[in-house]
Amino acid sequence: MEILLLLAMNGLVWGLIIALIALGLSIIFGLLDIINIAHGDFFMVGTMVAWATVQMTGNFWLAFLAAPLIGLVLGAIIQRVVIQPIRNAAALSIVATFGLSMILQETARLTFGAVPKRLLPPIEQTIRLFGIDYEVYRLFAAALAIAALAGFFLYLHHTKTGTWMRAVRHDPDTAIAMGIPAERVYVLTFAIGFALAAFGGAVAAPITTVDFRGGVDILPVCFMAVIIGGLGNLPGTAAAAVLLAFMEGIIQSFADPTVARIASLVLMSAVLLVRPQGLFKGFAR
């Protein structure tokens, strides 16, 4: 029972940190129509940002910081050189951000080893929780993780470059005959996509490896939360993401977790047959 009750804690930790890098994957897709191959590796960058972060300076905690910050500058610089000038041509955007994924993991294998590495979580310290003895640190990433959700909901729906975003992705003509520089959104929603999977990144690095194909087994996950929770459908997306994670968590307390994967597989196909426009259609986006 106790296994049963840590793996499924587990999975609604690492399922709340898998709905900010989904997310991110999430508005990509629905504002810019790209398939974006490479958003695993964004979530490597900000594990490897949080690695060298210590290396550099002793303090974890700077990581918060520096990963979404790095996520905003890259991803503007790999929308302007990358992503526009395919932007009209959907289906080059799966060779493109393939080719991305190659060069983004080359570099970190280059630049910071090809072993696997081990970050100490910041919080050591355990807590009793529900008759089990709980990392306190996974607490304090599901705190995070669900802040960073929060504050993304805040920012799309109470800000103004958020509310240029959400009418640039329901009705661009529209929204460009208004007067809204779309160019420029276009810019800030991949920064912004990066970012939440940087940030992902550097919360998730003392639970997981720093590893340069740490993206790798992220990144179909992320697709399945998306389909999952329907295509563009934010909320749905952030949902489904802690669906998949927490019963991926439960059926590894009695099976092994390629089993679970099959799992979350044959939820996706059941979805897509029975309700192919998302599991979560109709909620707020």
Partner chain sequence: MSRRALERAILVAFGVAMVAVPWLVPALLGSFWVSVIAEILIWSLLAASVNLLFGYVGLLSFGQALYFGFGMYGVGIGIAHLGLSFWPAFGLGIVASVAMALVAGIFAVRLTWHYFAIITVVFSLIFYFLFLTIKPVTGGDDGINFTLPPTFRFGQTEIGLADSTFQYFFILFCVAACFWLMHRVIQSPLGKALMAIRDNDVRASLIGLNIYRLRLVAFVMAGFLAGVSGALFAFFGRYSSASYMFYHVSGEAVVWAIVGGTGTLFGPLVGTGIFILVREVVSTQWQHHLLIVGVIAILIVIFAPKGFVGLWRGLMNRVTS
Given for the second form:
Amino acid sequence: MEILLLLAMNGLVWGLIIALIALGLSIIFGLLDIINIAHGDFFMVGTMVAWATVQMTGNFWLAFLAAPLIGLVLGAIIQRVVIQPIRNAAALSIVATFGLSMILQETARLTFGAVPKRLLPPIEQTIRLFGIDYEVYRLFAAALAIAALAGFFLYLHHTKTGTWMRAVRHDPDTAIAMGIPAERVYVLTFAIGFALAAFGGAVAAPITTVDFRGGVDILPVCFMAVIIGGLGNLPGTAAAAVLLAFMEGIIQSFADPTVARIASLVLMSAVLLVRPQGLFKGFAR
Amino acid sequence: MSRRALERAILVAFGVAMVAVPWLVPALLGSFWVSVIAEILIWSLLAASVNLLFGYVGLLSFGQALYFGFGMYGVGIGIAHLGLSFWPAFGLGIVASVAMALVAGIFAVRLTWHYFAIITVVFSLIFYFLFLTIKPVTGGDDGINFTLPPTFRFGQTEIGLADSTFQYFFILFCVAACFWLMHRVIQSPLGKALMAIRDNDVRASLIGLNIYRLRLVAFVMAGFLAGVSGALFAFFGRYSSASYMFYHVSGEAVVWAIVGGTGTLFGPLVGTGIFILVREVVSTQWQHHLLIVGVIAILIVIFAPKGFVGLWRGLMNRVTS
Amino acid sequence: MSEPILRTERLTKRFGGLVAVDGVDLAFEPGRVHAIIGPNGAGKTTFFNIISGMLPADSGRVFFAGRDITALKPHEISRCGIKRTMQIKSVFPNLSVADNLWITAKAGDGFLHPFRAASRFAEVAAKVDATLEQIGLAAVREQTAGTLSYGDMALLEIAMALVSSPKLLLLDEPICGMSPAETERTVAKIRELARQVEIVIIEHNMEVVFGRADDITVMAQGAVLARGTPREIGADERVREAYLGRPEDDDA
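Condition change, the form predicted alone to the form predicted together with the partner chain:
All chains and molecules follow, beginning with the one already shown.
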């Protein structure tokens, strides 16, 4: 019973972090019409930034600032240099982001080495919760993820550029006709997508290992959340991420983790084939 | 010399060179490079299967590693667990991958565009994780090793892939046969129908083409190519492993095909050759060859979206006109 | 009265709250050129889309020469002998003009040979050549279809409809967007075709319709407003009011 509760809690926390990364993937998919194979590596960059921050300054908290900032800058540069030139050939974008993924992974390996690293959480206490000792940092991570999610939705709905992003996603032609600078919105979208994933990486760094291949396992989970939640349905994506990780957490309490993964993948194929608009259409809009 | 004649001459020269490899290459470069060329030939079939779907039907599959893996495990399980001899194991690999492609295709070709790419990668991931869990059968990530049964037996004499020259020619023959088959398909009524669907699927259905069934046929054919590729790779490495079913393998095949040039018969072979040669040349000096692979992929996509064969054709057009 | 070539019964299609085709009962008699006219949004193209199977009808039936084709898929309807052109020109842009016709001529066959070279199907090649001559595209036969001029592309579409030996041709604004010279050439071709095959044509251009059609159907807001000969339609007060009398605000 304790194990079940622990895994369910871990699943919930992990799901909130995944939601953050999947949102980035979803806005890039929705606005730029790109399947971003490198998105998991954006997360990995976040974990690396966290590790480097601790190495250089000894202060973990700075990573929460450094990771999204570096994400924003790298995202903007990558969009201008790699994505913009192939805007009209969506199929090729898979190849380009696959190449990007290799470049990011190898650069990380070149800089930080191939050995996976552990990062100690900045809060090491545990707290008694529902009869189990639970790490405080995980609760803190969940709170951070929720705050970032809320911040992102506030940004989308209450700022000028956020409104631009929603307009371009809804109908790019009309948006451009109305004078919205679509090119700048594309750069911004990619940058924010990268920043969300990198922030998720920094938050997750003490929970997972810091490894140059750390994004490889994250990517499929994020795609599952985007598809099951419904393309373009951002709240649905966030909900699906939490639901999936929670479900996998519970399945893991009585079966192999890969069985849990297979279950989510089967669910995802069913959604793709039967309800390609996602599970939550008309439910959370 | 006309362009057609030039291209035909290049093709003949290439064919002669491929046949001469077991004698020429050890003398010039060392016998290690014979097996590198054999590996290029094998992997080029996986890239060709991506090309058949993307270049000729307009469907981008990101899950061809699944059928590669089935080809591999058909051979591996056939020999190691079922005690099959060479040809039945080869047959099992091909039949397994074709059957898997048929089942997956029935669902997958209902979708197009990004959704098709995603469902194909999802199917391949499901079986990747499944094969990781059923370790007693598949050996999981470590895979299963096996001893090669002989290919032919004449009384007391046995000929098998242990003979490296025979192995090279066996691989060359199988790969050449597959490319020849694909060439025939492209020239056939079926091939024209597939290209029509690639160009304009709405119009294709209005002229009376059953696009669902034709896409399924192409998907199964692509599964066959990937399956032969996987079966050959199992023979070549004497083992089968689930790690070859991961989506990175599918992704690399897509990169090879597009960088070489999709919609052309030999584009995938060119792309595969370039990337494996880069890997073999660079990785001896520097372990980060994937960095170069990534850079090449991005540069090609930006500056030569039709791939190396497209570059070559553009050059020929400029020279001949 | 002979069996109508095409007949619809209470055909209805809704898009959300909009009724695009509203309980349309129509019968097209064989041996005459039929035209459907009406302002934009009258439901003409939707009507074609339902007949050709591209859109499912919400209710109602479609009969082709007496046979119920309502639930059939586009390729099955095409194989019955109904061919159509699109308002926005729709060909296979990366194939040559000859290959466009070749695959169109062959597509109706249930079996497409996977290995025999296409060039060895002599009877199909002969048909392609004859159609190229008839339509006047022989000079551009090896050109990639996507690089054709607008008028040639429209002719290619008509040639594609023709090469498959159709029983009924649905033409959706065949001269829309053409230069006067191209219009003249295309109209002449259509008139020639009308002798061999049944034609239903959607048209905006009044001159073309009144000059060529035997029967005119006027649609407005998804429903049939009037039917008759060009003379009758020209004299119809309701049509005048709903369509002809209005300024040229619907000429998109």
